[in-house]
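Take a look at this one chain, the form predicted on its own, written out in structure tokens.
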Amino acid sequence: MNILIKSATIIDPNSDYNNTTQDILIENGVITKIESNLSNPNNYEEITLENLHISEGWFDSSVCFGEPGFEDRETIENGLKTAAYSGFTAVAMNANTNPVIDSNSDIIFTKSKASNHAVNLLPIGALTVGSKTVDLAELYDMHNAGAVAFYDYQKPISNPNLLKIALQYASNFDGLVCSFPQENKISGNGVMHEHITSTRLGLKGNPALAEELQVARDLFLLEYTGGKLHIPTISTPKSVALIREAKKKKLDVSCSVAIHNLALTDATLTEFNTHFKVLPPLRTKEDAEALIEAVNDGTIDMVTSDHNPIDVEHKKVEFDHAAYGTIGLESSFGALQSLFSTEKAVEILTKGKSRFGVAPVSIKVGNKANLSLFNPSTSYTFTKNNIVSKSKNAIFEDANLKGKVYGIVANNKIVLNS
């Protein structure tokens, strides 16, 4: 791949060209020149786009693609296309497939389905066999096959001894163990945040306590065992406080938050729209503000779309019976820019890579081109026309967002929105 990118504003604090507008020559997938005005004697393809900005390629630590087993929701091929159109050059894929990804052969299959694509797919293996939270899966074998972490997606590990053993065992090969923060005996049959809105709507509530108890337990286990723990998609200020204290103790813990838990609250659930049924649930404005503060101060290590396509048969039903989940890749950048500056949004979208074994690649001559291309100034209403995913369960449908993504340059390939 040989291309010349014209007049691109570079957003990369690790580059000497940060906040400058440059031409960038890429030959055989490698950046060979960065100058204010480059000629094109070899007649390479030129990329000239309105208000073009570029940054180091973006990363999402939690996406679901369905395949194998749920191809009606999403396939790996279309999921990676969605990621590329949304500006992501690497995504970590959860194991909530059918069959569940819980062996080395499953990891190899998943990687093979994603080979030769512009987007790097990083498979997350199930922590337990079949994600039934009973017996540990083949963690070491999956690690050797390329699994970047181990997680039973949105299934809490109720047995503390199981998590203890997982942390101890995985520490032998620096494996990352993920534990979903919910105590099911407290959350019960709750389908939204337990608060004034749930009472008014007559829906069963899932209290913040259910998350916070599990976070506290898991941090105690981490302190006892050592090891490497990631707590995905936290949603309450007390969870933030617990993790902040654990980091002060130098425990090896990281955490993420879903974009929708930053941008939306339980107040949106006035019409029982199942697009807003997510796990953890949308909570209060005060919760969202505390989470944003934790993103700004670095307590929350990464922000994820928590992209989870759900077929219409499991969404277009009564709220109590609808499946949890929303697609989010397509709206990630626009939603983040509604909350943060462009520079901060890019920082958020490029954080968390090293935790999942992805080496950062800054915009420098001699480095492989790993770029996200975007226009931060475009404002628009997110509609079904903006959805690339096979499933259409978008929590940000009809929301006003800011920022258009053009595509990516990565793995010696270019993928641009038409």
Contents of the next structure:
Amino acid sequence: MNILIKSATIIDPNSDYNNTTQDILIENGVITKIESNLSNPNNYEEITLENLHISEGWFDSSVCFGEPGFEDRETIENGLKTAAYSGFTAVAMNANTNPVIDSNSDIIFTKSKASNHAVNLLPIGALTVGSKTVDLAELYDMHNAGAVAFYDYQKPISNPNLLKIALQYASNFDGLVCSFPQENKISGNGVMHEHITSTRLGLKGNPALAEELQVARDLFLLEYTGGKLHIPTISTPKSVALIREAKKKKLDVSCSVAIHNLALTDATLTEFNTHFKVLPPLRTKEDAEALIEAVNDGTIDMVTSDHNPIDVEHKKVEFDHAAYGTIGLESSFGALQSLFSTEKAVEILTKGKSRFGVAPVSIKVGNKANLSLFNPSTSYTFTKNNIVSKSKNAIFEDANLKGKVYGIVANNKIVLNS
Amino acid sequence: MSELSVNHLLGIKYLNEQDIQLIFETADHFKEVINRPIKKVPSLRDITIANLFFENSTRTKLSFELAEKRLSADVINFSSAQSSVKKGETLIDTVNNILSMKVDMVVMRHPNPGAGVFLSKHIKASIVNAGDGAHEHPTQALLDSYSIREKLGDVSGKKVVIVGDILHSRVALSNIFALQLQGAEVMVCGPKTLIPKYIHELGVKVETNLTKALNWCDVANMLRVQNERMDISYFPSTREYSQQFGVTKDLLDSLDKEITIMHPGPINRGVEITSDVADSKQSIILDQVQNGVAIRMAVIYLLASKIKQ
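For the form predicted together with the partner chain instead of the form predicted on its own, what are the coordinates?
Every component of the complex follows; first up is the chain already shown.
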């Protein structure tokens, strides 16, 4: 692939060209020239787009694509297309498939499905067999096949001894163990955040306490075992405080937050709209503000869309019966830019890479082209027309977002959103 | 002519004060009707109503059916203790099947909070919520306020305590909204395990001492402990519950004033109130039941008149 990108403003603090507008020549997938006013020597494909900005390719640490088993919700192929159109060059895919991705061959299958694609698919293996949170899966074998982390998606590990053993065992090969922060006995049958809105709606509340108890427990375990722990999608200020303290003690812990937990609150649920039913639940305005602060100060390591396509049959039902989850790749950049500056949004979207084994590739001559292309200043209302996913369960439907994505250049391929 | 501000009765929180007054004034008229020798009016001869009860009910279902028949509506009944989802059919499909038989109004009881709100967004008929999980039971709250108005002359300025299992109670929530809308002061009283942690943010007082609560109030609305909604034990035994939160005649007599006792039924005699309290002159429990028919006639009549427009 040979292309010439014209007049692109580079957002990359690790590049000498940060905040300058340049032409970029890419030959066979490698950046060969960065200059203003480059000529097109060999009639290469030229990319000229309005107010074009580029950055290092973006990464999402938690997406679900449904394949194998839930292809009616999403397929790997269309999921990767969605990621590319949304500006992501790498996504870590959860193991919540059917069968669950819990073996070497499952990891190989997943990777083979994604080979030759512009987007890198990083498979997350299940931590336990069948994600039943009883017996450890073959973590080492999956690690060798390319699993970047081990996670029973949104299934808390109730047995503390199991997490203890998992952390100890995975530390032999520097494996990243993920633990969903929820104490199930406290969350009970809660379907939304326990607060004034849940009280008004008569819906069972899932209190912040359920998350905080589990985070505290997990950090105690980590202090005992050593190893690498990732706590996906935290949602309360006390969780942040606990993790901040753990980092001060030099524990090897990272955490993420879902974009919707930054941008939305439980007040959106007054009409029992199941698009807002997510896990962890949307919490209060004060919680969201504290989480944004923690993203800004770096306590929260990464922000994820927690992209989870759910078919309409599991959403267009009574609130108690509706499945948790929202799609989010398509709205990620626009939602982040509604909360942060362009530079910060880009930092957030590239920051989690190394934790999941993705090498950062900055915009420099000689480096592989791994780029996200976007226009940061377009404001628009996110509608069903903006959805690429097979499932349409978008928590940001009808929200006003800022910034549109053009696509990506990665793996010697170019994928542009029409 | 006055009309309701809403097309469905999904909960008290969707009504305004004028709506409540209109329902009460209409109920006054129907209460007079049901005490006539011929207890029936031909108002809704052209209306068909489906009573859909996805949860067990005896008195509410009877009360609605009687109200509908006394308005001369055609009535069909559908009862299923199992939720439609468990049978493999969605709620929308179940209701649309019934509506395709040309039904104008749906009265629905459902175990899930928000089921009525959800349905109202996807079907065309007018919906009356006859109780949705722990969310709302608006006609119960209306008949409760109506009964207070009848007994004490006015709801505004009155002090009402709701005693018992607030956590699992749609009656409590609807009553709080209705009473506050009419200017009453509301307190909830019960074991802390059965009071939602954030209920004070609704502007209600919270009390765990029954004697203090009864001394404060003009009216005590005693709720039934809803064992069927509990996933674990919220108190050790009914014996211990009634020791702390059961109203006895001795307790009533020890108060400085004569308070009014209400209960939405069914009563667990000897648990939340003793028999002599339930049957005392301070109790208006059977008045509530009679007013229930008049209130439900009023609600159905007012919603039907909006369909006809």
